[in-house]
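First comes one chain, alone, set out as structure tokens in the form predicted alone.
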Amino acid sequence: MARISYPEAKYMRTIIEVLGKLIDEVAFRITPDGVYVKAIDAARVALIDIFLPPTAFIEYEVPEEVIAGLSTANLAKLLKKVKKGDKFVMEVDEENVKIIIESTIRRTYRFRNLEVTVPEIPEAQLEFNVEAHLLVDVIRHAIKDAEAVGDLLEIEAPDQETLFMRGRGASITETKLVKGSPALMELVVKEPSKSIYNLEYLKYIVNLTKIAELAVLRFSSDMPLELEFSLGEGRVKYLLAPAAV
């Protein structure tokens, strides 16, 4: 049996909320090297890749690899009311998954360990022409502004100094970032690039901006967008195909 304990159940709730937008069932691959979750939506437009190392946990007893298969809807429901400081504990064997929320009281939930197939997703060998390190608040505001005018977000890096995020629809909103500003710490542009992405999928990851401070944004013209969020010692990568426009 494996037992892991994560110090902030709120972080786990946010991750499950994002996963629930893409898939109905999730497979946690729990290994001696860390916890891995990969999921791709039915349309194969968006991919999420999560890794939490053993050092991200306050307890990590994993003698051998196990898979915990769970309904994202059930998980989201039990995590709905967790508060800051609540611990998330998972105990897994071949038959069952036990979830324990530890706060001023201890709540225990037992689920059947579902046979959820771990998706075989080949590692994408993508070469990105633009890499930007920025505050997550910028991404959240750009997505919210873009939603107000339409269903597309255009991202452009015309040179080594500036990055634009524009909402396109009935009208246009524009967020301009300048390299070296507090919001855009680093910008590397191998060649000028511009691409457009569907907000329906981008808004799914807005919740991640609540639990991360920094993000790395990578893209090329008319190529997938990669957003990487740091979660303490772990990370979440979100890969989104360009919109067909």
Given for the second form:
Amino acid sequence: MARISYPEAKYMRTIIEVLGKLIDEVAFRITPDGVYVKAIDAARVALIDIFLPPTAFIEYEVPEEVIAGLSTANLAKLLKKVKKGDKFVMEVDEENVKIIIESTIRRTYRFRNLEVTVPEIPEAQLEFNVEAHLLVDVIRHAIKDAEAVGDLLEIEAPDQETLFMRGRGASITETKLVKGSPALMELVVKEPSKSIYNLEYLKYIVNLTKIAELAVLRFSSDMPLELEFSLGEGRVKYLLAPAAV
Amino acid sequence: MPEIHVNPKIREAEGILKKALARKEVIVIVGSLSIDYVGRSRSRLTHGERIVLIKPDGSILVHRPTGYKPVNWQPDSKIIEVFTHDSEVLVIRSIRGKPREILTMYFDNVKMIYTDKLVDHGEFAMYIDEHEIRDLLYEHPEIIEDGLRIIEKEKPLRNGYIDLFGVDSRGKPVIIELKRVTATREAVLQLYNYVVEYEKTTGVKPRGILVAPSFSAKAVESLSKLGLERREISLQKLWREYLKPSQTPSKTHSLMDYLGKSGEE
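Next up, the form predicted together with its partner chain, please; the one we just looked at was the form predicted alone.
After this comes the whole thing, all chains and molecules, with the earlier chain placed first.
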């Protein structure tokens, strides 16, 4: 049996909320090296890849690899009530998954360990021509602004200094970031690139901007977009296929 | 042919259901039953009188006498078994493959069974709400008039909000009021008040257009008397041509095009 305890249940709630937008059931692969979650939506447009190392947990007793298969809707329901500072504990054996939320009171939920079919996802070996290190707030605002005008977000890095995020629809909204500004800490452009992505799928990850501070954005012209959020020592990677326009 | 069996004995009910399941018919059972469910969670519903619907695709809905939501359901079934215990309890068990979910119904009394093959080729018409119509016309003003440019939606005036405000091909301001149901005289007066208020504020007389799927006789008469215009729209057509999900999917490539493999489960 494995027992892991995460110090901030609210973070777990945000992660589950994001996962719930893509998939109905999630498989947590809990190994002695850390917790891995990989999921792809049914349309195979967006891929989420989560890794939380043992050091991200306050308790980590995992003698051997176990899989915890859970319904994202059930998890989201029980995590709805968590408050700041609540602890998230998961005890997993082959049959059952016990979730304990510890705050002033201790709430225990027992679920059957579902046999979740994990789709075979090829390892992403993508070469990106642009890499930008950003404050997550910038991404959130660009997505929100773009939503006001349409359903597409265009990202362009025309040179080594500038990154544009444009909402495209009935009209255009533009966020311009200049390298070295507090919002855009780093920008590496191997080749000027421009690509467009569907906001419907980007909206899903807006919540991650609440629990991460920095993000790395990678893309190339007409290629997938990768957003990597750092969660302390862990990370969430989100890979999104470009929109067909 | 529809068959209705009133108060069948448990053994009879077993035979009727097996036959109907083999023929892939729609089945409606009214009776007293308890239910066990094992799957994503575990539940038990104790005895009570309920309505059970079994559809040819294996989906099952159990309704209590009140409420619109089923109390138990299966989106589909891999196997549906019917058997009896000591001729006293009729058991219907639905097993779902992925995820594995088992719904077992124990009837101690069956009041009625209805079985039939139902035919339904009807098209589901989705109706759109006023906000969707407004947003659609905002993006496609040509539906109202060629050359019309929409400048603002929900434009505030002192006496309310104009649904859409634009300029026609000759540069004249246009105030558009939308209704998703038959426009009445009240809608005409609302539009007229906006037109008057706009003219009072700016000194320019705008055109006023009432857009709706149909107009009452009094509305048509009032529009004409007040010098306002009307445009009839078909909600079904708008939905079919602009909003129908199959035609407006989020057009996005698949990641598999870039990751190289098919990624089949």
